[in-house]
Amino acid sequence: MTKLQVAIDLLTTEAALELAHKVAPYVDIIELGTPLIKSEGLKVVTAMKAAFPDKLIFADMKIADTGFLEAEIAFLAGADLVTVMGAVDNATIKGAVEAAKKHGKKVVVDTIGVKNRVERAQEVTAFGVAFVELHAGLDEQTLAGYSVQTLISEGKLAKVPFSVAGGVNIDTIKDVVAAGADVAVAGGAIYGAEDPAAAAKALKEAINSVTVA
């Protein structure tokens, strides 16, 4: 079954919480945004996990360089995932990986920037990461002719533990589940909902819905 991420790119700790109270119901995993750790500091994983024990906290730290010192920092911090991006290094990827295996966690590789994704997802899968994630950031979201079904497509083609972020809402998550993702990650589909509560449980409901062959 797929699992529903909430994508968090509020800037304060007490934002953070508040939405996540709201959300919890419905989604498995909490994702704190680059822009809230930048902001906060790794103090709003801990204050994330404190809140949520039994979610999966997601830390989007885009590590780019010191791959083991920078996901152990965020893993001691109370992170269950962070993120690593695709563009680097092999070696910092692996770093992040073995960070992982110390503690009992799991990496993510984000493709932001990546300019073959598919080849890429396939390459980095092999050391280890728990799934790629196809993303589009929001800077290429804005871009005209963007559609995040073209991170549907690659997903079905990589053929590897995947997640899509990139304007996923309810008009384009059944499309996500029936291409056999492992997480559909929705930020303002439910962080700028009117209700995010009420956005986050139609989500849910409609990954439910979808029967994957």
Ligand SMILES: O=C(CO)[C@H](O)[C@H](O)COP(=O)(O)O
Given for the second form:
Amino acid sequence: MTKLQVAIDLLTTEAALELAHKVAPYVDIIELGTPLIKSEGLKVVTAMKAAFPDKLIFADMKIADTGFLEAEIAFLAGADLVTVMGAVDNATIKGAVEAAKKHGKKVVVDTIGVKNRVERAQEVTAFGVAFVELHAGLDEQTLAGYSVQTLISEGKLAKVPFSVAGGVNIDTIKDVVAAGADVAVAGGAIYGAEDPAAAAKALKEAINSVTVA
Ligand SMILES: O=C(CO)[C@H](O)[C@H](O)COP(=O)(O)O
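Swap state to the form predicted together with the ligand from the form predicted alone:
Complete assembly follows, chain above in first position.
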């Protein structure tokens, strides 16, 4: 069953916790977005894990260097999953995976900026990462012609564990599930909604309505 991940791209711990309390019944993974971690520091990760010990806490660290060190500080703060950039040196990804093994946690590779996402997803999966995030960032989503369907198609081709992130919403989440994604990530579609709990509930129900062959 595809998991639902809420990406919290808000800027304060207080706002992030308030949103998480509203949507927690419907989500499997709570992501602390990169701007939130940069704004608040890793104490937001610690606070979220303390508030939701039964949820997977995803620290979107977007690690680009010192893979072992940066992954380890996030794990020590309470993260269950951390992101490393797919475009960086393999040594950084392997270092983060070593830290994950040491702490019994997991690494996710983020493909922002990766030219050949399918090939790179297959390469990094061999390093022992949990899954690959086929991802178009918030800036890329504003470009003319952007469509999340490109990421969804790549997920089908890659045949590795993957998530899709980049404007996933109620109109597209069923396609994400049907493509076999392990995780569907929704940020703006939840935190930008007038009623975030209702939005998260609808996304979860959409996931549950799809039968994957
Ligand atoms: O990691 C991110 C940006 O770098 C976002 O959290 C991710 O793209 C999901 O948010 P949205 O659904 O609003 O695109």
